[in-house]
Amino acid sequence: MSFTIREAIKEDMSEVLSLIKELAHFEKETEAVEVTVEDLENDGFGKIPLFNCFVAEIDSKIVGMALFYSRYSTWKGPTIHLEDLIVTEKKRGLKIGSALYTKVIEFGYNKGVRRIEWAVLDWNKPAIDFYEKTGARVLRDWDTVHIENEAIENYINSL
């Protein structure tokens, strides 16, 4: 079964959001997705786009996506953060994920970034094995930290 990889367009964001929700379900965080189609359309396709996205299609149906954005490392300079890469469950095993991953790596290479980074759950062994096979290092001595809406507000109000 053949597929194509292309840059996402604004009209793809409904299907991209469906994939984001499928990934959240896979990661056991179904209720965590707050972003809307409108958010994705505005944030990705406004005056200053906040992210890039590639989609994979089979027969004009989006079956995978990779969403990423520019960052700056004080150690390395320009970098890219790969936020999400997902292939719908029914289409896994067709090398679509590998093709999306390659497209992001090529994008970063062509932009001259010095690092591409992302997070992977420690229980997702197939993904970890794939990434390590491509030369990526999984940094097991770093913990991801984030602060979200209510905690941000509580912190600011406590100052």
Given for the second form:
Protein chains: 2
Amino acid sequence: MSFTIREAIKEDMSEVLSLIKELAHFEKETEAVEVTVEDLENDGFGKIPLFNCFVAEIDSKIVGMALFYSRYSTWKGPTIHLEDLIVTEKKRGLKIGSALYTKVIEFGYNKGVRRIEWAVLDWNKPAIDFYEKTGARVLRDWDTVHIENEAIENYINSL
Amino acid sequence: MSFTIREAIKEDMSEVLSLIKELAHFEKETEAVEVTVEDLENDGFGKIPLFNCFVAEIDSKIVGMALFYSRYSTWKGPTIHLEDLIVTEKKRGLKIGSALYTKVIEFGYNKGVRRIEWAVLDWNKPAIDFYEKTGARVLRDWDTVHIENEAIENYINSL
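Right, the form predicted on its own is done, so what does the form predicted together with another copy of the chain look like?
In what comes next, the whole complex appears, and the chain from above leads the way.
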């Protein structure tokens, strides 16, 4: 089955959101997705886009996507952060994920960034094996910290 | 000893870089800092600034800083990422770090973001204890992945 990869347009965001929700389900956090189609349309395609996105298509249907944006490292300067790389479950094994990954690495290479970064669940061994084979390094001694919604408000109110 | 906190200006970047290098040394990665004063000046104070920064001063000398920028979550929408929070070793214990942290949380709260995020070394227990006391959550099952400089180039050349 052959697929094509292209830059996402605003009209893709509904299908992109379906993929985001599919990934959240896989990560056992279905309820965590608060973003709407309108948010993605406004945030990704406004005057200052907050992210870039590639989509993979089979027969004009979106079956995968990679969403990424710029970050800043005080060691490396501007970097790229790959936020989500998703291929719908029924279309796995066709190297679509690998092709999307390559597009993002190429994007970062062409921009001249010294680092491309993302997060992986420590039990997702197939993903980790794939990343390491491409030359990426898993940093096992760094943990991510989040303060969210209510906790932010509670902290502000406690000051 | 009393300190003040203010937004950083371009002229602070030399002192800010000294703090960045001090932190890299603490994290046992002194050689990793490739960024220069000129990079920080251009990247933080150009037409589209790539980061924001607060500095803490005692007697007109910068003794701490918090550097952060916008990110994007496909679950939460726009977020803030706190890249570095540093207080010079000789001025610890004066609650400067805590005051810088509060400024960043306030910044995110005023922007209306649903998440503020950062990374911590898993052996840095005093930092983790502090963050958890403020309502933040350490995500122990997510690992960070990096592909950098040479590895990016090698991957591109292997395609």
